[in-house]
Partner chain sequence: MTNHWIDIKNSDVIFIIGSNAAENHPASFRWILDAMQNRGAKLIVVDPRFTKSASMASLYAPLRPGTDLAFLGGIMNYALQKDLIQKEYVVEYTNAAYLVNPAFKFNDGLFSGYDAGKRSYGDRATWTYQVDDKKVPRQDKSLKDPQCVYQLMKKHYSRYTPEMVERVTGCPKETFLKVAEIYTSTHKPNRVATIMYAMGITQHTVGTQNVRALAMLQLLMGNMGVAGGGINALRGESNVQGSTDHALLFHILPGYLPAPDVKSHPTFEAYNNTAPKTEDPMSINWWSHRPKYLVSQLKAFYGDAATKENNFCYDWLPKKSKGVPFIVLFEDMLKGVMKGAFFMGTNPIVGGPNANRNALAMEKLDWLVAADLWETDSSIFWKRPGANPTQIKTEVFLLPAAASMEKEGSVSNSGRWAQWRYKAVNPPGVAKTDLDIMDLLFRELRELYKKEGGKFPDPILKANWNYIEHGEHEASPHLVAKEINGYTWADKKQVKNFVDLKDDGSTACGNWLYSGSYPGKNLMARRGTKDASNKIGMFPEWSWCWPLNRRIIYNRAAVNRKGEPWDDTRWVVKWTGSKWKGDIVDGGPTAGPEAKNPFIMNNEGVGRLFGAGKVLTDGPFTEHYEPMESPTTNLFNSQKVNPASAILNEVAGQFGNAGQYPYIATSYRVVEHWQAGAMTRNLPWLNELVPDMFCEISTSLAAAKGIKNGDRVRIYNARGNIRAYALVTERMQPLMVNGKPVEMIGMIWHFGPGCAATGDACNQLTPSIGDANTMIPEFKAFLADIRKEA
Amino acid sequence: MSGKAFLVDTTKCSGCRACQVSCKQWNNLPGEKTTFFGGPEYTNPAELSAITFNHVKFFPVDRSNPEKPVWTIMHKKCYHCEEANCMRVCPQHAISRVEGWVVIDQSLCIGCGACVNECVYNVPHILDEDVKRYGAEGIIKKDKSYKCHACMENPREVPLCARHCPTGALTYGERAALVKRGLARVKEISAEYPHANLYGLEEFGGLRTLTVLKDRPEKYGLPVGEKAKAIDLAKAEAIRDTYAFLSIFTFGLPSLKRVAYRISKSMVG
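Please render the chain's structure by itself; use the form predicted together with its partner chain.
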């Protein structure tokens, strides 16, 4: 895999959430309405959403060694899989690869939820109401799928999420160089964290958001092995075909489209 990538280093993240806010600023995304923390510790909102493309997850503190409690804080955005489920199952071919990044063209998106259903990382989301973009003209449209586009739609040398990171926990660069750096970091911390690893080398044919983890990926809800393999191409095509048939009965209603997609998937299943 050539081209650019992000490297997330959970050993350096202090949880300042500059990434989460910077993304909203650059992309004019509105803030979410929340009442209390949506996830563990300060996590808010609970997950990525159609208007939150960068997310910081605070895991509960691990006190198994009372001398050295471990608090893991992890940046999350689209992993931009090399073999991306969302791309494979999108009936409209609205999801494509631009400079290696997986991006959605909302003008083609029909809000069927195929990508939402197939992404094991829970990355793309369908917007359920029109939202006015903050401080700029226009709106983000209801019933379209949204997620991180690696700022391919307004490209700069380094996307703002990575450039604003004060600790170097989120960096951007050539993937090959970041893999090298990530592996070196894993080696550096392996005395302190024996299960440390660089996540994203193999999963879904290789990810463009690589993550230095202190412990096994499962601990952070990240799939490995069989669970991190892309949907079979033939199966994806069968789902698409079934959906193409069923969608006739959805009367263009996004909620029914999503139901139809789920039925298609279980029929092929």
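Go ahead and give the structure of the form predicted on its own, now that the form predicted together with its partner chain is out.
All you get below is the one chain by itself.
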């Protein structure tokens, strides 16, 4: 697996949200209504959304060792899976790969929610209402799916999220080089964090957002094993075929399309 990638190092993240804010600015994404402590600890907003492509997530302090409590903060964005479920199930082929990155073409998206249903990382989201772009003319259209596109829609040599990270917790470069750096970092911190690992080497055929974790992936809600394998191509095709039939009865309404997709998935099993 060649090409560019991101490397997230949870041992270096300070929770400053520079990545989150710079992504908003570069992509003209408006702010969203939040509440203090919207998620665990200082997480705000609670999760990724259709207008938040980069997210800083705070995990509860681990006090299992009272003499050395551990607080983990993790940058999260689309993992850009090599074997991406969202791309396999999209009935409109609105999701494709651009220079290795998984990108949604909103002009083809019909808001059926297939990508939302199949992404175990809870990354793509459908916008519920039209919103005005921040600092620019135009609107971001409702009933379309949105997520990180690695600055493929408004290209940069280095995506702004990585460019503005002040601690080196988020870096960008050739994936092969980042894998070596990530593994070296795991080895470096293994004495302090015996279960440290580099997540993303094999999950879904390999991820383009690699993450140095202090503990096992399950501690961060990240899937492993069978849960981190792509949907079978034959099953994905069967779901699409079932959805193609049921969509006749949706009258073009995105809300009904989402219901039709969920029924299609349950029927195929």
